[in-house]
Amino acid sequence: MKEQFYAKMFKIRKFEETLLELFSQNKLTGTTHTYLGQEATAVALMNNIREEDYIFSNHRCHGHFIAYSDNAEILLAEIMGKKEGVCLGRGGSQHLCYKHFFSNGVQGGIVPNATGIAFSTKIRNEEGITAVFIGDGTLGQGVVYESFNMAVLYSIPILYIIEDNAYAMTTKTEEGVAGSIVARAEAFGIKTNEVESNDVEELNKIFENACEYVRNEKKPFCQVIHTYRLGPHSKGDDFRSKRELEIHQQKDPILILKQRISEEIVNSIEKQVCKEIEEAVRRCDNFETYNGGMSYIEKDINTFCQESILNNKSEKCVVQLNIGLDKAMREDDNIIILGEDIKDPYGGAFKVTKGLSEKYSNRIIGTPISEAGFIGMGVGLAMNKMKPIIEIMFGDFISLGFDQILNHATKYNWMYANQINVPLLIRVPMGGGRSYGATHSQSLEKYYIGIPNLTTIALSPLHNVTLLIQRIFQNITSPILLVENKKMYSEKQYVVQNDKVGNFYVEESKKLYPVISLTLDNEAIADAVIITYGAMTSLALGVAEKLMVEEEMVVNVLVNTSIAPLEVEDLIKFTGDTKHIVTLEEGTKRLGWGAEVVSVLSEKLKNRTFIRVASEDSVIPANGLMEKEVLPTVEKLYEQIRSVYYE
């Protein structure tokens, strides 16, 4: 066991020094986080690591993956940027994925998705346990403690290693860590150890001994380390002095398992290695650098249908959400909802999940006050065959969440080189017209908009909503966000009769989340068309009748199921040549999903007056009088059409 331990630890320093050297000779870009001293560690756990167990590691990860995988070509060429890297040279240095490891560059971002994969083996009954690295600079993120506090509530088998290496960059632990690390875990009642060691075999003990834990108990474990850093943070940002790095150069790990080892069987194990490695640089140097071209980072989600998602049946909002995740749910055991007051009696704050916890009370999981938190645990349930539905109680508080979206969630398939896919629904009431206040009423979904895979779907008063989730979850790969806007969930859903809806022809594009095309004339050339979606349909429709009966003009309306990513063919055949094109919506208008309706037909179609109709660019007042001011009205809508029409 010390010939194997040595050699592993020996390829893990071996290769980050092989590393520097390369960036030094100019034959790598970007950067590097070397795991040089701190080999023991790594090599300790997975010892301890089965197959069907999950490890999530941080940028410092190089070590981990050696360990894990035992295979450093395939390391070197991903960081090399080669087709046979293991990410296809897509990742990088800090962005793995091989079989159960991942790896992700954000501090703190990884340990509610491995809190969630791992929650996701307890749900499916699987063998296996999640073990998770932490830096000590990594305990100043709240997240890591929001998954503490949900690891202990719902018994997870996690592993949680805090490595402190003395050092968060170039602040030292003592600087950015206030009081006991330990006593960080212990205080949520996770079960602690904290050793000061780059023992390996004496490592391999205590890991021994964590893992079993771990298995036996169902529970959350906590594993402290103290060992240090010997290398640089990245490559040439070491400031520490001659003195401090000779002291714990005593203390190195290999040179500590190197004393138990015989002369002769250390000099084979690193003339074996040394050969291994100057191998994989010799044939990542031949491999071509990968370019597989960009055109394939976005998935066209929104295919072909043929059946509609129009609504025929007299029903509130909010009862045919409810209907349609419960249809879900019965389908498909995979389906898990989590968010903040979600069980009965309450059922959330707009009742959509009433009576859902009654029926499937293993998958209706209340959560504490911890939006980053369960969104990342979502994330981590979708890594592994999941199908998360994320509530968030109102829509403004989805900001807490943005890091998880932004850089887990929708990055993980296409920069794992498609290994890993993200089935994750988040649901989010949005909108005014309350009198909720500035932090309850907002509509935030541009900020959101512009995410790379993220599909961001709006109900909309013409859905039969119930179909839309069932649609959705019959072909859901990768993240969506479903705005739902709250004056909608009491209101009846709008009934479509023999393509009609009240006085207006209704037409919908063949597309699993169609544009819907309404008109009062569905022979003449309309004088404006508004491009719309969500509660702003009502607005829109009512507005287009206003101007038919007072000015005579024909105005129709687009609504739009996905805002992100627009159907702008469909947009494009649907405006037809009209002139006067109008954008609605409730958020503000500055850098709005309007301005991005404008500037994409602009490019299409020539000769045509645009105009943006949205909320003030201000903060919502609770007071009701001058909420009305700030949002979109009919008054707004009519006067700003009537006036472009008669310029």
Ligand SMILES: Cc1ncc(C[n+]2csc(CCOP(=O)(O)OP(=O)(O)O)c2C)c(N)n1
Contents of the next structure:
Amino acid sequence: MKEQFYAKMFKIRKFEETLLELFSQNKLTGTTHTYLGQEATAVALMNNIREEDYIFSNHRCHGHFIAYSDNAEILLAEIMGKKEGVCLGRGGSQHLCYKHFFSNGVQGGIVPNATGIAFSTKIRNEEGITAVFIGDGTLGQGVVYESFNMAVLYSIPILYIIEDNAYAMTTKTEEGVAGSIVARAEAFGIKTNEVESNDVEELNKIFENACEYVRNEKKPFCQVIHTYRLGPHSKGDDFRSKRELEIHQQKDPILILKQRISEEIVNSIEKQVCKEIEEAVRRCDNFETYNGGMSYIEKDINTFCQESILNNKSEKCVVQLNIGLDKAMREDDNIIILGEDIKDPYGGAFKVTKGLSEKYSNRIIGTPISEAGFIGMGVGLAMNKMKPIIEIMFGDFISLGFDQILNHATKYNWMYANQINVPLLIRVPMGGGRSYGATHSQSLEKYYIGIPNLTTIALSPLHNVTLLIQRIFQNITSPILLVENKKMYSEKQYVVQNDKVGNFYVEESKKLYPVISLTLDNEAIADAVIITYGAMTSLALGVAEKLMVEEEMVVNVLVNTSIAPLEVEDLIKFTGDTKHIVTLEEGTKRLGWGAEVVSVLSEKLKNRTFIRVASEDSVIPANGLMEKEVLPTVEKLYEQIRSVYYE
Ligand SMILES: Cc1ncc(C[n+]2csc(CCOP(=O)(O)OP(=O)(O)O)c2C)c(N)n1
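I would like to compare: after the form predicted on its own, may I see the structure of the form predicted together with the named molecule?
So here's everything in the complex, that chain up top.
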């Protein structure tokens, strides 16, 4: 065993030293965070890890990776940006995925993901535990504690490993971490252990106990290891004194173990490892350099769908939504809902999940007020075959989970060379008009629609919401943001019969998430077209009717199901030769959804005029009359269209 430990630790050491050398010779670009001096921790843990277990790592992941995979070459190829790398060169030094190993570069963000995967193994009755590494500096992140809390509340089998290597970049542990590290985990009721050691054999026993506890008790455990980083944080950024380094070099984990193995064996291991690393460098150097064709996510093409999404039942939106969730959950055991106060008898702030916890008691998870934490848990659940739904109580609070959506949920599939999917649905009740004021009334989707690999869908009064929910779950492979407008919940959906709703003729593109076109005169070329989505649909239809009656104008309305990505070809087709194009959204105007629609269409269509109607660029006031002045209204839309028409 000693020899095997030595071989792995020495491999990590040699690998990291080689990397620094390659950087100094300008043979590598980008960044790196070497694991010099901490080798014993990773090697000891991995000795207690089984094939079915999951590992989450951070920016300082090379040592963890080599200890896990025993494969330096695929890591080097990745760092060199070669397609033979673990993630085809897309991830680089900090973003690795291999079998059950994942790493990411935003401090703390992986902790709820790891907790989520661990939760999935529990729900799915799978063997296996999850271990996640964080550094002392990462204890500054709130999402770590949100995860600790939920791990205890849901009794999740996860091992939190805190590697206190004395520094976070240039900040000493005591300058960044107040109080005691173990006390932080203990405050949540997590069993902990703390050791100061670079002795791999001692650490092996420590991890044997820790893993055994998590495996047998199926509960979280927190292991704190006090160690020391012997190398720079990254490269060329070491300001520590020679004296300080010398003291810690005496406690070098390689030296400690070396003394227990015969010189002959040590020499033979070192020779073998050096050869392997040299060979890896030579081979990776010779791998072809990137020559194009796979550097970005392929365009998201909305697939063909024959079945209509238009509503034909006289039901309230909230009822259809509830039935849709119920049906989807009945059809697919992997669907689980997480959110605040979503269980019965309350059933969520807008009653969308009412009755579901009685039917699916283990699959409706009431959460603490931890949006980043439970969105992050949802990401982890989705990484292991589940299809989580996250309910955000008020859409305004989704901002707390922005990092999880931007840097985790939407990145993993592509960054990890398509090795995993993240089929995660986040439901966000948006919108104002109810005098709820600045932080409970916003339409924030514009801040999300620019995120690559995120699909944003909006419920409108025209949709058969039950069917839309089922459709989403029959097709979901990547994160979807579902924009629901609070004002719609208690209103009845429009009933479309014989391709008509009221006086409007209705047509939809044959897509999974179609564009729906409405016109009062299906023979004329319209004078103007309003391009919109969601609850603004009713405002647009009202104005179109008013303009027809009062001005004899034909104004068509295009309702987008997918607001990002846009169905550009369908928008162009339905716009036809109409000259005046008006975008309508409830979010604020500056750099909004309408700006994107206008840009895209103006690149394709000639000789048109464009107007954007949206909320004022302001904070939403609570006073109902003041709120009306901020939000789009019938009067504003009507006047804008009239003025452009008569210009
Ligand atoms: C959210 C976030 N903030 C800042 C950084 C930049 N950064 C990278 S590593 C690091 C220090 C991390 O310290 P620690 O958690 O102790 O891990 P160590 O580097 O010591 O292994 C910082 C600040 C980051 N990657 N993510």
